[in-house]
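The chain below stands alone and is given as structure tokens, in the form predicted alone.
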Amino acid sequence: MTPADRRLAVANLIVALVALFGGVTTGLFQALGYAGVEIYSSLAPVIRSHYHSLSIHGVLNALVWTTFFISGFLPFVMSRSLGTALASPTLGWVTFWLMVAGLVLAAVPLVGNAATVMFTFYPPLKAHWAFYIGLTLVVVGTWLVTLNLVLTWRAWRARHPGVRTPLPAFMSLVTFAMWTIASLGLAVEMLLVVIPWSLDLVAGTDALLARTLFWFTGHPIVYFWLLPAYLSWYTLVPRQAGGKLFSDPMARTSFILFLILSTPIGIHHQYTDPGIHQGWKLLHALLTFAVFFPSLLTFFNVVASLETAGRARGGTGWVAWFRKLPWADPSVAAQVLAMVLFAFGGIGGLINASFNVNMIVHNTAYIVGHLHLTVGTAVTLTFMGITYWLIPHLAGRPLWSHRLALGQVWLWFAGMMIFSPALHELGLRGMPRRTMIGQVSYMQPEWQTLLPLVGIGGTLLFVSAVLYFANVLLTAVVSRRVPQPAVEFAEAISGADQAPVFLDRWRPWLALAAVLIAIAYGPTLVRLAATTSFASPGFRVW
């Protein structure tokens, strides 16, 4: 990796870490107002409601802190996998000061209360346009991202015709070809729907033609955060904990799966919505529960990994390998915890995409548990985890405080073991989501024994990030300067040699990406598009 691909990398981490720490702390601000500690009076004209607050938690956590953090992440990962730079240094710039310039400007409206739409933004909640557009100006850098990696790709293949790519490479290359492909839908409903709504180009817009676009891309977002967590585990963890990955085609396989089937489920999130057929919305339920098997591909490869390591260093039994992984490396600690709760995620997820099932649970508490599942835990803890050695790499000085990064991973876990388990019980009680539920005039006494457990769940999790933001800081700036090995990618036990060479050809699974999402997705968007009147007005309601 040579030092301008480095900084770049450098430059991406500083931008998310900067917005996980906003996050966390309007997170905490969330978790106490659940618990019933009311505290936004003293915080205006900062924080000005409970909706602000959570609109800037989740544009925050689920769209900067991600996207920042994978577009340095995966570069530099392509780049030592395949074992040459970037191949263009400049338009990795580019894209960087694009994006940067894109969350300023969505950045402006939103801290001034003029954004508080949530990460959601449906209309016919209305944001400034600068939200818009800043939004749109950070998507259009991941595409730019997906460019480099192709072109640095290609200009590797030129050089090693009939060569595998490696594993890490392919992974990082399926991750942006689907969210490159997924984040259209996001661009239409900016493009044609939103921004020309916010600047008062035309006289209204429509919430379902915009519900859907989003959740064409709304969905499929989730596998842009879980695949680089993934592609750690498969091709980093094993070899932290001394192990080999059980099979490089099978993980191959997930991917390709994931591909193909990450984008043609959204409206599983609309099974509630009027003017959908009810015969889309049960294709969109059955390829959900298609790219659960990806999942579980997922699960055996990477367990039976975790597992030669374990054994490697002496484990015996069905389970009690477990115990002799090594805990005390605090990288590898997060990453296993993470998968460990990711389990009870995924449980949820199926939970979710059921049609009836989800009628019950979907607009709760539950759903926000879930979330903090997945988003909050599997990716997260997964990326902190990544941190603690990628950052002692990237600034040639060894973590502060071994002792203090395990203790922070494990109260992150106790934290989220509180937190979240809180939220799906509270959901299965009936607490709506997206609510100011410490003010509600409609409190339930069944929901008031166990909301305490969501402020003491939140704490945790916020005294664990400040932990690891100090961990961070002194590490950058602390640290005796000494230079430090990078994390090298496991060896495959079933190898990249063993892989059919079609799963090496992008241009047939791009093609069957593309005709599965225009079966799925094609005849509702064409009649919205063909019927839809533009006719609701704009509201600002906080």
Given for the second form:
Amino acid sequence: MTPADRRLAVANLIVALVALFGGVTTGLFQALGYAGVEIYSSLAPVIRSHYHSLSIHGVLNALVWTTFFISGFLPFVMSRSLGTALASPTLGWVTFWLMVAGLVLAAVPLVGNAATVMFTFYPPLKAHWAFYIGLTLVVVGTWLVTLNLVLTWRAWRARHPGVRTPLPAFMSLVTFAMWTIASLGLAVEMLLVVIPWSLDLVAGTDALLARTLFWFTGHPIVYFWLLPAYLSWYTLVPRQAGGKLFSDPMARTSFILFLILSTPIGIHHQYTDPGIHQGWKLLHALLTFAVFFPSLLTFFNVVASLETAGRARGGTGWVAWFRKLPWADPSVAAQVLAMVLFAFGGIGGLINASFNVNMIVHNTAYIVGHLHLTVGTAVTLTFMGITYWLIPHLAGRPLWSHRLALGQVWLWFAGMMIFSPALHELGLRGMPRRTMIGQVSYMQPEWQTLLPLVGIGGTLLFVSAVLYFANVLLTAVVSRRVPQPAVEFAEAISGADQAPVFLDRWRPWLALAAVLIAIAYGPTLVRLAATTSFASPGFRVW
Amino acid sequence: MVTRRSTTVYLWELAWILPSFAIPVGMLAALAVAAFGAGINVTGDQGRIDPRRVAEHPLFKEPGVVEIAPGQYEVRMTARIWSFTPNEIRVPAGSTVHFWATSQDLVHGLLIPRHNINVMLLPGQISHAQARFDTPGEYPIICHEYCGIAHHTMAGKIIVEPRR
Ligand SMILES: [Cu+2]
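Other form of same protein, the form predicted in complex with its partner chain, not the form predicted alone:
Expanding to the full complex; the earlier chain stays at the top.
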């Protein structure tokens, strides 16, 4: 870890945290809106509407916070895991500034209410062209992160022939390899369909083709957020908790399966879309259920690793060892609580992925509840937990307050325990998402009883986030400089040498991923592209 | 430090892997039975339509409700910012209603809570969904995809009348 790599990680984290701050603030407005507290009139002219706020919230939290955090965290993990500096610090900075330039380009129309199209930006809603080009530049930036990781790994490989790639480096590479493949759908959507149309170079667009390309990326992007959290749960948390990783080969196997299976399943977001044959929808359901397999492997392996820690700390019984985990450590507490809530997120995900059960929940508030368990908790609370050791390490200053951090973590958990179940239930009762519920003409009495809970839960989440920012800021500014050790990677009970050599190969897995994508998407995409007349003009109606 | 892979680790892995494989397979089988046995199915491909010429299409020339057989009703519906046409539908209890719908401008949704009516309405595509309405009452028809500043006003209702 050179000082240059360190600065690069810090720069990415700063952008990520600023984005999260904007995201949780607009999130508070949303939650209050559900509870019937109308604040948009007092936020003008900065925030013009519920939908303006929601678009900012989605873009900042789902796209910017995650992408910048991951682009800072994984190169850091990579260089520590391999014990070498990144192949090219220059490339690292070029990447960072390209992503920042893209972010600024997208943010100007977004904040100016010229891109109030949600973070999914379905055409023919037509945002300002700068929004699309900006987001595209951010995606291109992530490809350069991939390039830097691959160059770093190849330089290491040349010096270490025949050695098994260390697990954290392996997982970093898989994450970015998976994302690079998955983001091709978004890139094609942007470059061939959306950007020419937003620049008025072509007259029309096609909603279904755009949606299909979007969800090609839009599902696996969830895994791009989750895999770095898994990386922490597998390779860092067991050691932090005082135990060992249960099985390294099993961890590699699950990551390889994520690499192969994350992408060819996006049509499960489009079960209710017309224009796609039921057979392809069912195939995507089948493959989505296949991803449940590595998810269960992860669940088992991570819990088994925690168990080694609980028992090493004197825990006993089938479940009582859980109480012996180092709950006083906010970094561990955050990540273990994130895992607990993610178990419910995983079950909900299976419901969404179920070919016909999905009809009950599609586009309802249930999805909002689900997304806040996955990206809003499994990912975000884990990333918060990571920063509780990473920021002190990078800044060379101890965390300003452990107690404040612990309180923050539990408050997030409590807030989410109110917020998310309420939204799940509202969705089951048929309440739509992305809707200014306080103003609808079709308000149902059975919704009204639950809506205040969304406001209360959301407010607790906001307060928790404010405590988090305060602690990070005070750590960076007030804490005295005392070099902080980085968290070490966990050893494994069943180690890397137990993993078969073929798990350390790349070509067969990448080839298999490509074949599955071609089967799952090829016919549908070719048919859609061949039959469209790009007949939809754009609309700016917000 | 490297430990030898113990038999215990191996057995635990196996004890978890086998059910992890069997559970999704079982669930998928249940879904397939529901879809093709009980007919609880999602929408498929009904062909393209020119979103600028919706009114010229035979299905959407005259939006409204038609009785196509005893107890079987067909709703031909168009969506645009921010309304459904028709936006009020009356059918007797016990009817099966077949919805044919499309969008004239951007992406909308068609949701009738608790009635298996949940389908996207895309410009350029024809959507189909059907459900049985047994209990008399008034049910909202909701646009459940963000479609601009007045999205929350886009709704209709289906009134299920007591059987005559
Ligand atoms: Cu609408």
